[in-house]
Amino acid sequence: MTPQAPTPAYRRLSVEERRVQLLDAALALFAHRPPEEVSLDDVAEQAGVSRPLVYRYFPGGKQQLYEAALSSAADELRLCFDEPRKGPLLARLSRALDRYLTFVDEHDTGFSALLRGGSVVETSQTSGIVDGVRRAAADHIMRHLDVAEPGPRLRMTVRMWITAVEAASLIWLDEDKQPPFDELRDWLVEQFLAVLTVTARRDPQSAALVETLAADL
């Protein structure tokens, strides 16, 4: 007889590590069904856990689950613009909009959600982390500009570039994710450099900033 592999040896996670596991199965339940038709018995099933487990770790139920896994998603938003500050400055930007557009992609219903609004578990907090990701990607790209002190025309461009980024991303989500993912990316990255031009006309800092990104074409 062919000898049976050994059962693996049963190991309890620490604490953190269990905190992620549940913060894990949130977030891929989130990620393709609407926060408010997701349940702690479904975040339960979904970790292969109990449900009081899930009450040990998340004491204040739904809202602080939902919270908790919102805060790990916007880390890891935040992380999909930290490019090395090396090389020619669009395809920094292209890179972080691939990472960010694959985020995009791989949670869908949840990021519609997320920026949409109107949940039952939305409150100021979750709003003001949903908040922090745009102002951490702003921070990011005036650090890749080599800005720092972007005056109120530039650092509106920026914001308002952002902005177009996530209206283009849902947009994109609702058109059954068309044009192509490579399309999109370059049509935003596109979109920065003629917004700056724009700005260009009536700020001398995005002047010379659109002078040196067009150095780099």
Given for the second form:
Number of protein chains: 2
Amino acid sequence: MTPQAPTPAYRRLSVEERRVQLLDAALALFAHRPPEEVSLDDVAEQAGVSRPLVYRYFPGGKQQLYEAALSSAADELRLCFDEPRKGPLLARLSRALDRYLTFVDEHDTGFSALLRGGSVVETSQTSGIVDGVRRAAADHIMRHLDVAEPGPRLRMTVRMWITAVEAASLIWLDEDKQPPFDELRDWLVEQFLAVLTVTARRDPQSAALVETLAADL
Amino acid sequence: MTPQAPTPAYRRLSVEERRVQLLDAALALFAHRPPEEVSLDDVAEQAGVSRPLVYRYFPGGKQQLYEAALSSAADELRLCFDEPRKGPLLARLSRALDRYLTFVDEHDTGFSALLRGGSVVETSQTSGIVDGVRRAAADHIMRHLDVAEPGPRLRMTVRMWITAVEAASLIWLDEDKQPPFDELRDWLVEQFLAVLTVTARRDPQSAALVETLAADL
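Following the display of the form predicted on its own, present the structure of the form predicted in complex with another copy of the chain.
Next comes the full complex, and the chain you just saw is listed first.
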């Protein structure tokens, strides 16, 4: 084996590396505890750094830390829907949902607190971040469907389905993750096709998509 | 014509009547303006009463007024789903949705501000009120479906659909109330049947309901 350069235990991190390290620690804590129960001191302990350091990075306190952690979680969630544009469409949707539900599974309490709102650290800023993820998911779906100008009925169908998926995730966490992960994922994909089929009765654009999707099955 | 007893212009209202009068005035204002733009003074003007009187009824100020108006709106919303248990099930659902969408139509800005959250007067208290309406809607649906013990799959399906209806209402308001009212109502009823049909593939309880619903068609 080639000897590796020794890594000093207290190597000086760049500002960005340090920020990422602290956000990772915060996300790990937010994953299983509601935001109001996570203090900057907890983050310091989790990251194994001094308290003043955490305060230096987040002078705005808990609220600033929470918003930063939320943005970082939102970036991760957005990545879930970033699927290569090849292969059958419903299989792509299934893979994206698989990643999304994995995130939900791994960040249960934090995910729930974030989406339910009503938390003490909930603000129009945090609602905006959540809305951004929803919009990104809708945009990804439209791109995969290869629709440049979705009409109001198709847009509404996709946005309703995204909201329903979100509701399903929260209910799933409430119900001790029942039904099982794979069943939930497949069920949500089938619901997408079902609601799009209903829309297709009154919307030619959706009807064309249903034909494309059915050809894949 | 029989002469009527003269109504004094400033007849003394009972405490409860006065409260209802003030809440009606507040709801009328919240209907088309976000809560943070409605002051107690506006309510006094709308109700045609003195400012001190409004302050006497809502000593907790704007927040108290908003929560009281919200509870009153929630009661109205709950009534939308209170449908006699006779006739075909989907026709009952259609009538309930008709009343719900009429409420959305008449209280557009207020409804939107309420459900979107992120308002300055949004609290866990107000989120709780909104959740109560959702739960009441789900309970009504279960009663109509004549299901005493809904399993997790049926429960999740109904709750997802309720969330999707809510999302549709908000999108509908954003999209200048397109598609037309009647089309939106019928579309939502068809979606209910469609998602329940998907659930029926893996849930005998839902399968039995789909058979009952289909027999009505």
